[in-house]
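The chain below stands alone, shown as structure tokens; this is the form predicted on its own.
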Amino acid sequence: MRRSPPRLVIVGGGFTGATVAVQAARRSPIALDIVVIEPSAELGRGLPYQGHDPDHRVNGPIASHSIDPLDTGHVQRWLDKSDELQKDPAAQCSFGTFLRRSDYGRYLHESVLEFSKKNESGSTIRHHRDRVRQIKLESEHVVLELEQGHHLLGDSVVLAFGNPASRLPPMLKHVSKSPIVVHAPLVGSALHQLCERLAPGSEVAVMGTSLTAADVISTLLRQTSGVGITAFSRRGLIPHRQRPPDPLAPSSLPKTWLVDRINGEVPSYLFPDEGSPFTVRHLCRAMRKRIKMLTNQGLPWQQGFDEARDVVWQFWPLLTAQEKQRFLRRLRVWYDVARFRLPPQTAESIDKAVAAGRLAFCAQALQGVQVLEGQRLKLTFQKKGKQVEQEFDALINCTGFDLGGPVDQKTLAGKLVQAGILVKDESGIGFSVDKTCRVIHSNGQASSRIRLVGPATAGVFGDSLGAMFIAVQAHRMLPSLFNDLGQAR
């Protein structure tokens, strides 16, 4: 009697969940019945793709955002069959193509229906369109609840997640609901409604000043006409800029370039003195050294930054929990800055609009805000030890999403929180998992069955949060997947 093929079911098809389908199709020794649950209609466009508006860009290179780490060319090759550098010029400058999140997403989508049809292990790929409710482990299979009131039993699992909702800061719940609030800036409507609104001379405040504000700051510069902007945090510290290419780097690189590099040796100069504890503030003070070496000769500081980056999964599982916690508490800030780098497009056009004075940055803590008559707004800083007033037509957060807050009961993860399934890490960033990525359950023991790929796993592996790191984390997870596939059976 012929067996059917091991079932992989991957929870979640934002980027994560779609690299992992489509790696684990074409890496897979024997062929699988790959099934994506997610409610939306094209699997690839999480969060961070799921817009239309041409102002907000991948703020990386396409070369190190291929599906498939060991494929670093195929965006190109996407980009070559279509027309989408015609229909957006401006992606391409001096630094590298930078596509717009929407057309990313879109390549995201195409790239699944591709190895969907076609694959190297002659798997299938299917998307079912509904919400996990809730998962039980047993013997032989994994349940997974439906929404729709449907179970489907599967033989291994793969958690994508991706990253939780924005943030609601709790001096914004009061008016969270006023039209000249907006919350979540980059889901739905909202922000373009606002923007329509906004007369010439209207003063707008934008709580954040990272990836995400610059975002919604060039929303803001192109759809509006004397306006002006107010960006500020507590540190007011924004974004660094890309890093200028090489002029000695070799013209073409080998696929598998972008594996090699995360997967490669951790830096001598990182590692203490024998005998000496892996300290936070040992890495820095390395870091530093090493970045003013070579800034002395006349090489770019991120050079020496993304030498620790790239390979910060392999060394940040040294440092003791007490040590991540100090990071996440008082670096974390600091290393956020020089790791999520803008668009060069994008800083072209804030430059632009800060020389002409339309938009200003602003270290101060926002303490208050409260609705006056007239529909505007008066929100209360605490700068420099004072409090200051001042008053803005329009708030719009964006301070992002915290992987560190509380699980909320009510969601998959919390549910499985609570079943035992899964367990916080003791960072306090994401859950708990093992080197290739099982989670860990509330007795301590790892699962043969199901894993967790993405954000969620940032307090294990420092940094799983960019589309390049996630793919090359599947990448590392999946021979473990195949073999516990294969004994499963």
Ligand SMILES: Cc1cc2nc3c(=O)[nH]c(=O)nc-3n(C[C@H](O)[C@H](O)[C@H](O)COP(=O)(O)OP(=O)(O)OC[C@H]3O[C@@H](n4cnc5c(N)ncnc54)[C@H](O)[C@@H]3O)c2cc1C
The other form holds:
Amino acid sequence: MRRSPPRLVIVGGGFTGATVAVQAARRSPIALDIVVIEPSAELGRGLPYQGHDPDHRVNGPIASHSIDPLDTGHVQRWLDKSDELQKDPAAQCSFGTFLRRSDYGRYLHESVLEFSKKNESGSTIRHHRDRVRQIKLESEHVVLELEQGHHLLGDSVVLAFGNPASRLPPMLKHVSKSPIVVHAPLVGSALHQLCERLAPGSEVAVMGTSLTAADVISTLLRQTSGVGITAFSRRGLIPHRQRPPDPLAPSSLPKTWLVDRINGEVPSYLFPDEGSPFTVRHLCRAMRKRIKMLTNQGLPWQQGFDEARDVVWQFWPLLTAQEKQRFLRRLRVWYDVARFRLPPQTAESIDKAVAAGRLAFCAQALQGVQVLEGQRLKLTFQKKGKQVEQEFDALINCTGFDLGGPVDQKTLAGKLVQAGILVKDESGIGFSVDKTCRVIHSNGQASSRIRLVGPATAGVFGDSLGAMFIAVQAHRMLPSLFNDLGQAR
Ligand SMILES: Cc1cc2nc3c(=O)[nH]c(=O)nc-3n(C[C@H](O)[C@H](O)[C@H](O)COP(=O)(O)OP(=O)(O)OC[C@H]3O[C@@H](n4cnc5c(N)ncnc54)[C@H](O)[C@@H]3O)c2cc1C
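What would the structure be for the form predicted in complex with the ligand, rather than the form predicted on its own?
Full complex below, order starting with the chain above.
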């Protein structure tokens, strides 16, 4: 009697769910029944690639953003068949091609459709529009309880639910309902509604100076006129620039260059001499020395930084829990501005606005917010040891995700923690998984049926936040998943 194909259920259909589905369908040795549970209408978009803002761009060149890391030319082939670049000529610049995130979202969605129609293993990929409420492990399978009341059985489950919700800093809680305070600017239309209301001469405060702030600033610059912008954070650090293309790079790289690079050997200079402890201090010194050596040769600093960044998943687990926490507390902000770089187009509009006196970046910590009569805000800052007050017409929160905060009990992750299926990892910014992404339950056992991929594993792998790292992480995880699914037949 012929048995039906084993079922792989993917929870969440953002970039992570999409790349897992496509890679599983292309590489599985047997046909699979792949079901992606995602409430949104299109797979692949998730939070970052669902908006329509023409100024929000993918922050890396397209070859590093393929849905399939073993086929890095896939985005370019999609572009060659479409008219995206005619519609958005600014995407191409001397640094490479940096697509609008909305167009990249379309690429991801259409790629899932492409491989749903035809793939190497003869698998099916189905999108089930719903949200998973709870997951239960039974001896023969996993039971997924869906919000619309259905239950679904799976032989294996990959959790791909992405990042936690944006953080609302405690001092903004009492003003979060005010129409002049936008607390999640990349979700919904609150930012665009605010732009429509801002008259020339208004002053806007942007809380945060990272990539989210850069997105918001580029929207404000395009959609308002004569509005002054002050972006602030404790240290006032702004993301660095992309590196210029390497003139010495071979003109055609093998399709697998990304996997080769990320799965390649850790450079020996990153390890201390035998007998010395492996510490964050050692890593910083080794990276600084290497970067200095390269820049002295006229090479960009990013080259030295990226050598370490690309293989961070291999050496981060070797640090002790204390060292990881030390890095997160003291060095992460410095690492992040070098790691999460500005798309060149965004960098250019920011530079112009600073030069024109329309935008300023400040190192100051927000201490309090007061709504004044006439719909203005009084913000109190700590700046160079002094308290200063400033008035604004609006405040936009760009402080990003609360990776290290308590897990929200109402989310699926929160319920899985309560059920003992997930546990926080030792660094506190994600959940515990083993090398093959099998979740570690509260009893210390690795699950044979549930895996977790993407940003929620950053505590274990150091960096599973960008598309290229997630795609290669999925690639590494799949052989063990195929093994389990083969046994499920
Ligand atoms: C604003 C922004 C811009 C970014 N830009 C870039 C970039 O340019 N390049 C880059 O490499 N990385 C970028 N990133 C990093 C980004 O995290 C990854 O690229 C990638 O999008 C992560 O995908 P994900 O699927 O894990 O998460 P998400 O995109 O958050 O998707 C998670 C999905 O899971 C679904 N979901 C959640 N809970 C459930 C549930 N219970 N049941 C069913 N479905 C559920 C959600 O609906 C959502 O669609 C950006 C991140 C942000 C926030």
